[in-house]
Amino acid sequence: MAAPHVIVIGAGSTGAATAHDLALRGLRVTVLERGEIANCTTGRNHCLLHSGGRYCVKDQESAIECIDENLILRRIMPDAMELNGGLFVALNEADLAFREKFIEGCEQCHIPYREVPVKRALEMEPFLNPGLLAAVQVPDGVFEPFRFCLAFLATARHNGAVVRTYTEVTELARAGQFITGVKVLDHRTGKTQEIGADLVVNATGPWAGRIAEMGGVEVPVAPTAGVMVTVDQRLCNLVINRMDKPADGDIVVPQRLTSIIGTTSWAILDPDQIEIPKAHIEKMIQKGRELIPAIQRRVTRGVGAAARPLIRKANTDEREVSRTFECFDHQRDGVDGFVTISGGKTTTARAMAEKAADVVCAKLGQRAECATRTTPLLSYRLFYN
């Protein structure tokens, strides 16, 4: 008897990790992506492997998810990571007053940390603001988003998954209350096709609401945009964070030979239509140079925006919404054979996939256990071999 067939919509970090988990459990998997791999939210983020430090005071559930997954990803995909670490720095008395809460949060969320003397911090990062008052080191890191997804998908393909890019889902096929597959448009050939499945997973991030509507259900995903500015020099080797609760322009991430300043946050209606306000660009540069003054003298290499798939909470500001994730089995909405996984961060993609795959396997009567915590991923280079 053939294994059940699962379609995963989306080849960003969540979809790629979900395909890997399901294929490793022995299911037949087809991944459908309307563009290139990691071409949307995952490919436009600021490339941070989170230690959880950004959330350890205000959003401890997310912080714990981040540090747990950080340590797993270091083991299973080291060749896609730069494990350089991060510094949380205090630049004024308000930052310094937050230091005690930050250290307490790290301890509560089991985030490894060490206080770094100011003189030593400036030796480690010569471009840091010389007015630095305190610094704490945590195990942040950096990844390249395209390679991140390719590592999961290369391993999924090795285990039998099929990955189809430039294949857009235009409709969910339905028989009564059951989703029976998808209708797609192949952007390369212009042809349409229906693909049957035993279950469909919606892993489309901020587009999850749009796909859910095709099935006649709703998911509380609130697309929230953020502007990032990249300058043309690597001005730090560690990730530099402001020692405060998350705010606009409070982080500089080294990525290859550049530095990425991030990020703003505001609700949007359409993640395909993000207009970048000029004031947001100016604010990123202003806030970034408070951390690293040399940013003011660097050439802006790029400006971008990505939409975060936050799980919507009533009457909650975007900055206050938890960065955790949720899996929705739409059987509870009267539609079976359809599951949505959304929220979270690229750092937590593997955990999101585990949650989604657990739900999928339970629905399909598959008893295979998750093995992604300990299974090394193939090199991202092997995806095209």
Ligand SMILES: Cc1cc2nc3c(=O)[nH]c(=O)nc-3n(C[C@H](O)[C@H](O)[C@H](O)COP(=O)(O)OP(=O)(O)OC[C@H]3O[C@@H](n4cnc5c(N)ncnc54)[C@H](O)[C@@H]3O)c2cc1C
The other form holds:
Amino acid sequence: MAAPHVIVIGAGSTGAATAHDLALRGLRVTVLERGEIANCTTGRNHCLLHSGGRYCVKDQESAIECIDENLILRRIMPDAMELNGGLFVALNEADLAFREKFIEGCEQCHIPYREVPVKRALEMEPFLNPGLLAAVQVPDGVFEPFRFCLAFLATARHNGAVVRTYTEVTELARAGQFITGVKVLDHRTGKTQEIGADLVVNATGPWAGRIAEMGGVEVPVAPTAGVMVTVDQRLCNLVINRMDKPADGDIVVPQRLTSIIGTTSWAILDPDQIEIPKAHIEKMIQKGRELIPAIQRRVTRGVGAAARPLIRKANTDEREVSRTFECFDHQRDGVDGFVTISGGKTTTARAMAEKAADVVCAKLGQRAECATRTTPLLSYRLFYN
Amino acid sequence: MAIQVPIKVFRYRPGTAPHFERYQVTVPDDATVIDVIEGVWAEHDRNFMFRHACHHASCGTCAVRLNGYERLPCIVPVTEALAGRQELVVEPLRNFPLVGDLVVDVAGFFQKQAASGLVITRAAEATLSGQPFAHSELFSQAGALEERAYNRFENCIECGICISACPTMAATDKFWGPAALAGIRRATLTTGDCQEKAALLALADSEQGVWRCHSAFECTESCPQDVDPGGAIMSLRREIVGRKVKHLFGAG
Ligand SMILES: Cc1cc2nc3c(=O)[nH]c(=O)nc-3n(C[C@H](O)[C@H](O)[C@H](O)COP(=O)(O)OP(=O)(O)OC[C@H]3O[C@@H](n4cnc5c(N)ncnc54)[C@H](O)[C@@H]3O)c2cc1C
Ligand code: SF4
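Having displayed the form predicted alone, please output the structure of the form predicted together with the ligand.
After this comes the whole thing, all chains and molecules, with the earlier chain placed first.
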């Protein structure tokens, strides 16, 4: 008997990692993506392979997810990352007061850290604000989002998955309480087509609510936008973070010959229409300069924005919402054969995939353990083989 | 301030005749050309096909021909692209199979890129904007501290711009092309293994290799990342010839 067929909608980090996990467990997988791989949130994120340091005080569940996944990804995806670490720096008395909590948080979340004397920090990072009062190093890293997704998808394809880009899901096919497949518009040909499936996974990030709606169910995903400003100079080797609870413009991520300053956070309605407030760009430069005074507006290279697929909880302030993920089996809403995986981060994509694939396999009676923790990924370039 | 940008874009689907269509797109005055291209999709035609991801010249997906020259639209300000012109003209890269509208098939290109085996990270240079930086103690793969060089991504973002600009690529597909040869050159510099280096040089010396290049240097001229593929090809030629000469005199 042929293995069950699963459709994964979306080829951002969540869909890419989910396709890989499912293919590795022996399922037949088809990925449907309306545009290029990683053309949305994943492609335009801050590229930070989180150590968890950013969340270790306020959101320890996320912090632990981050460090666990960080240490796994280092081993399975060596070729699409800069593994230089990150520094959390205190610039004023308030930051300094946060230091103890920060270190306690690192310990509670088993994040490796070391305190770096100020003089040494300035030797490591000569462009850092010379007035810094304390620095702590953690294993942050930098990934390249497009290639991050390609690596998962290259491996998925190697294990039999089919990846169709420029193929937009327009409807979900339904028979009684079952989702039986999808209707797509293939932009390459302009033709519509129905594709049957034993199960459909909704991995569309901030669009998850829209796809869920097609299936007649609701998911509490709140698209929350953020801006990043890239300057045309590499001014640090490590990721530079402000030692404080997460706030606007408190990270500078180096990438190639550039530095990316981020980010802000505001709720939006339509993730396809993000208008970047000019004030946010100025704020990034201004806050970035507190960390690295050499940052200048005139060498801005690119400005981007994307929408986080945050899971809405009772709480309303988007900075306070947990950055963890959730998998929804819509059977609980009376619709079977339909699963949504959303929230989370690119850093935790593999763990999200594991959770989604566990649910999918249980539903389909596919008995297979998750093997993605230890399976090395293929080179991203092999996606095109 | 919002501005209206007139744009003329290449439209194509397999089995239909390629043609241009004109649109007006509204963007903020500090937008880049990728915002205008995205605007064609968002404001006018949700079937319009284009590639994009990072919007800061790192993924390499969005390369097109803008006003007749290969560019990364994500880092070209609209005002600069419009200076002295009535409208923007956007076409897909040349020397790649067309898929639809601005999208080209990059599979063959990435297969060639894979030939060098070059990993996209490398040890960071000893200086950063001219300033030296100290040796580093970094967390290892297992999360323990170890001494190791800082690393960073290679400059080449595999955007395909040099392929589109290269006159040799226009004449034949049987050429590694500027980016892959630049990759082979980088790999010869980073490998410590003599055999591997010899194999890389043999690749560069092959029928598809450096001798097909007409030294037009269009690649170096158009590369948005200062990779200088033309220079890499010349270096490979010198090294290959040097080895042959040595060999001829029995020193190899
Ligand atoms: C500003 C910002 C900065 C961030 N920084 C970081 C960071 O530094 N590190 C980190 O780990 N995480 C970061 N994140 C979080 C991370 O980017 C997201 O959690 C992650 O990218 C979500 O991935 P996804 O695959 O779920 O969604 P997406 O990447 O948005 O993918 C969803 C995909 O679904 C597709 N799709 C939608 N509708 C359809 C349809 N009808 N048919 C077919 N396909 C469809 C879309 O085209 C899209 O490609 C950041 C997020 C934001 C907003
Ligand atoms: S060498 Fe330059 S132009 Fe060619 S693919 Fe690389 S970055 Fe693009």
